[in-house]
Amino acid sequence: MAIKNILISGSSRGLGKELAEYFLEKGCAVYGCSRSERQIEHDNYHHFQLDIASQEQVSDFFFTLRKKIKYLDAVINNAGIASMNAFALTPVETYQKIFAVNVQGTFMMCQKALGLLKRADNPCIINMTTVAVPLQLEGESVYAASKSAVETLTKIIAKEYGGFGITCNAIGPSPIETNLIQGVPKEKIAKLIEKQSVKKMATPADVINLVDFFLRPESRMITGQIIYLGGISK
């Protein structure tokens, strides 16, 4: 893989950290951002501490980024939060926080990155969704609704950005051992896995495989697609 500039949100832990480390090993320059401090020490890793739900912080981040680089090959919108509550018991504050990060954050990252993406040879946006959308999981109404909005954004961005040669797709991982599912009872995870065609937990490597596929120049005709791991479909 030639040296590429890749932006990954939520890169301080979990799947985002795994993605960042993978592309660093491939010789890419990775621009990571998260609310937490940097967790990766590498010459080609550049960390920015910010809240992607904040318009001011995201604007400042891209202002700084445009001074450092002339183009972005890929934006991976990995940052996201979840809260498992019965719909009737979900506070409005929880709804607002989840939509601010998952939807507004993804919206702003895709919008602000346009100028840098247009200058790349094979630009690509990859958003993260969840199998909670097609499975319509109880107790995850707000989280699933936020990711459903991300899927709609993905499909429309694919149409509007297609003229610039930018592809935009989304990946819906089945459960992975990350902080995102730490509070989910094991019985619920087991029931979810039973609904999959491939009845096992996913790994970061499974997601990385699909990210690699979307980033290949040969995938330039693939856009507006939502792919769920584990054999789940709407």
Given for the second form:
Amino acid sequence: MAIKNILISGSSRGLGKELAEYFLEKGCAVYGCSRSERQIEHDNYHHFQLDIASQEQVSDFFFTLRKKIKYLDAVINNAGIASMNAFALTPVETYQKIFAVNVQGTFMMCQKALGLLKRADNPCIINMTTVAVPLQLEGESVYAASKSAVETLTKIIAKEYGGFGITCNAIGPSPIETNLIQGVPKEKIAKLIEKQSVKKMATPADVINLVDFFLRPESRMITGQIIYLGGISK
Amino acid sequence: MKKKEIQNIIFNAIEMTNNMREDHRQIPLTETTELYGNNGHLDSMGLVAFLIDIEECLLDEELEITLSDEKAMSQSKSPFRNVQTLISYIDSCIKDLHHGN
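Please supply the coordinates for the form predicted together with the partner chain, as a counterpart to the form predicted on its own shown previously.
Below: every chain and molecule of the assembly, starting with the one above.
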């Protein structure tokens, strides 16, 4: 069986790093990217330093990637940024920055990867969303709005490219101990967990389990789905 | 890249498309084959898949060209009408690339 090529954005820390290490452990080749330097040393790990919000950098990245590999089994759009603020106080610069990374970054990564994905046997795209969308969390208007856009992109990509055999799904993790929620007050996290059916903090392993499920060839009929952890639904 | 090589890339992409199609929907490998529009063999999503295959083959030759961009879409006569018009369009894109446009 040919080695699986997995592309993971935001692979230098948190969930992205854990995902990269998991797939390396499984014998996959991982092509990771982040704004920061490589944090993983492994023969099958290939790191690219770039800002996914930059059209030029994403384009150059795929041009270089294309010289290394002829197909991609999965693209995991894990990179994302968040910012908490009351809607009325949110500077437009914050809005632009969040949408540039979360929406435009995901958009470009998906678009540029289509050709390489099309050449794989069971290609899939996995985007990351948030429970802030279904819970409509106060203080997260821009972040949640950007992830709503990612959810819509996910569903439409799934429809348009199902004919190519490409599945496209999104995962909405409930709170996990990562840098993304470092700035969120503890009480707010506790309140959020109270709203879940499973009243526990999630772990990276919970997300990895779902990613693994989407990547299985047996999951080829599962596409256009948004799955939230912790029993949260829309 | 010579026009004959571009034609070969297009024919390869047609063959890839044909592999996914039933016998009665095969696309002929000729210069006059209608691709998109009136009497074309491809619908809009079929065209997207076809163009992605061509872009990938061009990338194999280290030519990074986006075929389905605004330039192509805004032309009054679609460059994707038939094999011949597509050869000319790809040829012009390659020339633009070499001239840094």
